[in-house]
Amino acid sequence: MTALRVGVVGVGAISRFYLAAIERSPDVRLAAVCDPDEAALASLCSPTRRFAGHRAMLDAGGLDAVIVNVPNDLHVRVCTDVIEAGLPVCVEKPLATTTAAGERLASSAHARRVPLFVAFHRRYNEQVLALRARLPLAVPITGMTVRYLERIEDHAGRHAWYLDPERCGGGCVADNGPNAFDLVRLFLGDVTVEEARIDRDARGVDRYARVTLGTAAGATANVELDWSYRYGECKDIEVKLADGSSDRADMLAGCTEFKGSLWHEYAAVMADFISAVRAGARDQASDGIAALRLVAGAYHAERRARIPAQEDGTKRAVAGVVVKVLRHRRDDRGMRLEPYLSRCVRRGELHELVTTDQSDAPPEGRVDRVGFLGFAEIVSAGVIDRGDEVWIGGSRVGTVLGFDACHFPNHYNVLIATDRPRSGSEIGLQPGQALSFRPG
């Protein structure tokens, strides 16, 4: 079969493993690379075509597939352009920095019938595969532990975006979490987040996390992530079985070189991606979406653990009426959630209702993707709490995420968590409709 012509977007820390895998595979050849860093491009030995930007590389043609190896916050933008060009794409984990963005990207790939492949390289680790192979099929797994411990500065090198929570998506939970969560799912299947403890530095980067996951059958998994590990690196799995026995895999066993296991892991990533492209496989992003949901679940569980119990117990609903309908949405609004979990509202006040799918935004976090429902007049005074259900015209719209005070004291923006940003006109909102904020 003719070798696939592959383009690589980004020649950062992980690119050398992709490039080595391409060079060793008879099924692919490197057709183009791109990176805005001229020095990084100049350091490559390959005589292939070189571009400063991915759009120029796509416009030049001559590609059968693309590998995306850029900072986390650029995954969606670059992958969208590749998908629009009709080319299969292999993207580094995480698929996106939010679940909603990952879902939109997957929907786009499905609509265009283009394979969207997420590179979870640890599932191809030889020690992990050997552990799976020797586990007895007849004995259920009751628990497991995945440890992913490293000093991020050793891995990031000159790539400072790892330590920018806006670009990374958070920290160790957002970046290492997807690989660790994917390993749990590899052994246990579908899991949900039960508890999470996350420690952050002064910049808001999560440097340590311990996340407990559970299955419907009662198995549990503990995932420990550390970006401040002072003893080199440790990446292993321990599995406990129903018969009382246990087994483990050291993902770094036999590797004397730093990051040495990545050579064979990315060779397997490339082989799997090639197979998916040859088969015309679609819907390859489901594991990437599942990992993003667990990342969001970990952040949500950690926030819930920090929210104090309501001091005042039960309360009555706050009633209102729609006075103006809005019909626009934005992806760059730049709202900031107030640190307060509740706000008192008085009869006769007007406040703006805003929907967002950024349900994992923490207090004082930035909210960009919004839909504007409209303005509401408060008919009966009361207290609106984070988590209250919002009902309009007899239908549940979503839950209160928090409050933005950019227009205060004129009015608050009441942010409402929904599956996607929606405007008032999209949901058929009408002036005069009754609304209420009900205890969640």
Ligand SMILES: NC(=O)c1ccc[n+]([C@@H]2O[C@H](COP(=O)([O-])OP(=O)(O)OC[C@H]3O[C@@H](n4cnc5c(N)ncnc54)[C@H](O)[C@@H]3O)[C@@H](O)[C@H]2O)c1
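Bear in mind the structure is a predicted one, so any value in this text is a computation, not a measurement. Positions refer to the first chain, counted from 1. In this text, the rigid core denotes the largest set of C-alpha atoms whose superposition between the two forms falls within 1.5 Å. What changes on going to the form predicted together with this ligand:
- Annotation for N410: C-alpha shift of 2 angstroms or more between these two forms, rigid core superposed.
- If you fit the rigid core between these two forms, you'll see the Cα of D64 move by less than 2 angstroms.
- In this overlay on the rigid core, S423 has a C-alpha that sits 2 Å or more away from its partner position between these two forms.
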The other form holds:
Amino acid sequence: MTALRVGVVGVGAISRFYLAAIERSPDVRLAAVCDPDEAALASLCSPTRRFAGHRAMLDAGGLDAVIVNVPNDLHVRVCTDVIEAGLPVCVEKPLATTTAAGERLASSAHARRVPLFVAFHRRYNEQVLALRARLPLAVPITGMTVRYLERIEDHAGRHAWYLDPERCGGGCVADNGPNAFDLVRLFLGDVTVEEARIDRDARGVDRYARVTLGTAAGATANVELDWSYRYGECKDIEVKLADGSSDRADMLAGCTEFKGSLWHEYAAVMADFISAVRAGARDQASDGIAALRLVAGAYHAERRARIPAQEDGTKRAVAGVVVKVLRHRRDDRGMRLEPYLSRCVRRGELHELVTTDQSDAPPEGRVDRVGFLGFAEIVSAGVIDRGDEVWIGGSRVGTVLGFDACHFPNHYNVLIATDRPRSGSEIGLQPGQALSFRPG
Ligand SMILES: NC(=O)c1ccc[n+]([C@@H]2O[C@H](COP(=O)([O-])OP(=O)(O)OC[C@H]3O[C@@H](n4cnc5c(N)ncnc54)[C@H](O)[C@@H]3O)[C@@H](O)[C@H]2O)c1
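Return one more block: the form predicted together with this ligand, after the form predicted on its own shown previously.
So here's everything in the complex, that chain up top.
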């Protein structure tokens, strides 16, 4: 059988894993590459044909299949052109940045009878495969956890598109979510999103998320995604079984290099893609679309959790007085908002007032960038709700974001959303000043 002539679109960070897999496989040969970035093309050792764009590469012909390895927002545009050219395509996850666009792409591949293959490389990870092989078939899985923790800046390098929610699709949920969700589906089959909480930075990029998925039979999966992880890289799975036992796989076991497991995973991706091409595979990216639906489901669940309770009626303001001023700020505080949108406060209680610009933090979200205003005594009891306005000495300081209970029952940290984290001394706070929490 002759080797498939493969063209690679995009010569960025991940392409080296494809190029190495192609070089090592007798079943394929690199026939062309394209990238508008001249420096990226120049860095290639291979003597293959080079083009500045995928259309020129397709027009030049001489290809049997194409790998699409470009920023997320370009997947659909490039794949559509490859499919129009009648060529099988292997595209990086996520298939698209919206479910609708992914479905349209799959329909066009179906109409043209062209294999459309999504590269979910983690399902080929040796540790994942070993875990699957070890699990006793007769004992059902009742729960699992998938952790996908890294610092995106360690990967993104000189390309800023990862940190542009429009281009990336959102952040860690849109970009790493598909790989993690695909692993859950590998072990549990079809799942739906039950809950999600997502922390975003000031640019609106989701940097941290916890997503709970469930099967119709009652098994649950917790997926933790972190793009701000400070301790290198952590990608693992834990599986709990109905007999009370559990087992786990560290996807990075034995790898000393950052993303080192990708060498063997992408070799397997290529082998599977080649088989799909040779077999004229008919399944048009159903796993890719399932992953997109779970990404959309996570965003939807998170939005739903932010809608204020419909039962709220009128209420009186909560009054207090400043008893101590604080004057420091931190950007790594790691506060965690309570799941509750409101808290009752009693006369005589003391609570700490903390400002943050992370105004999108959902219930149970993490808050790192904070300014400390000070402590206040409650002089008129009541209910403080997320969204209440905070007034001190006749000025509106911000709105209540939530409550962190790390010092409770001594006191709550009442998080107040402000334009930027502000300390008490910065806004001229004085002991004895009156404050109030008013319905927003
Ligand atoms: N599986 C994983 O672990 C994993 C990891 C990282 C990235 N990815 C996915 O792989 C894809 C590429 O990621 P990356 O980190 O290599 O990105 P990157 O930014 O390092 O590389 C993308 C390359 O595409 C080029 N490019 C842009 N537009 C192009 C076009 N129209 N035609 C040809 N080339 C074009 C850019 O110049 C760049 O060299 C993304 O979809 C990403 O989500 C997967």
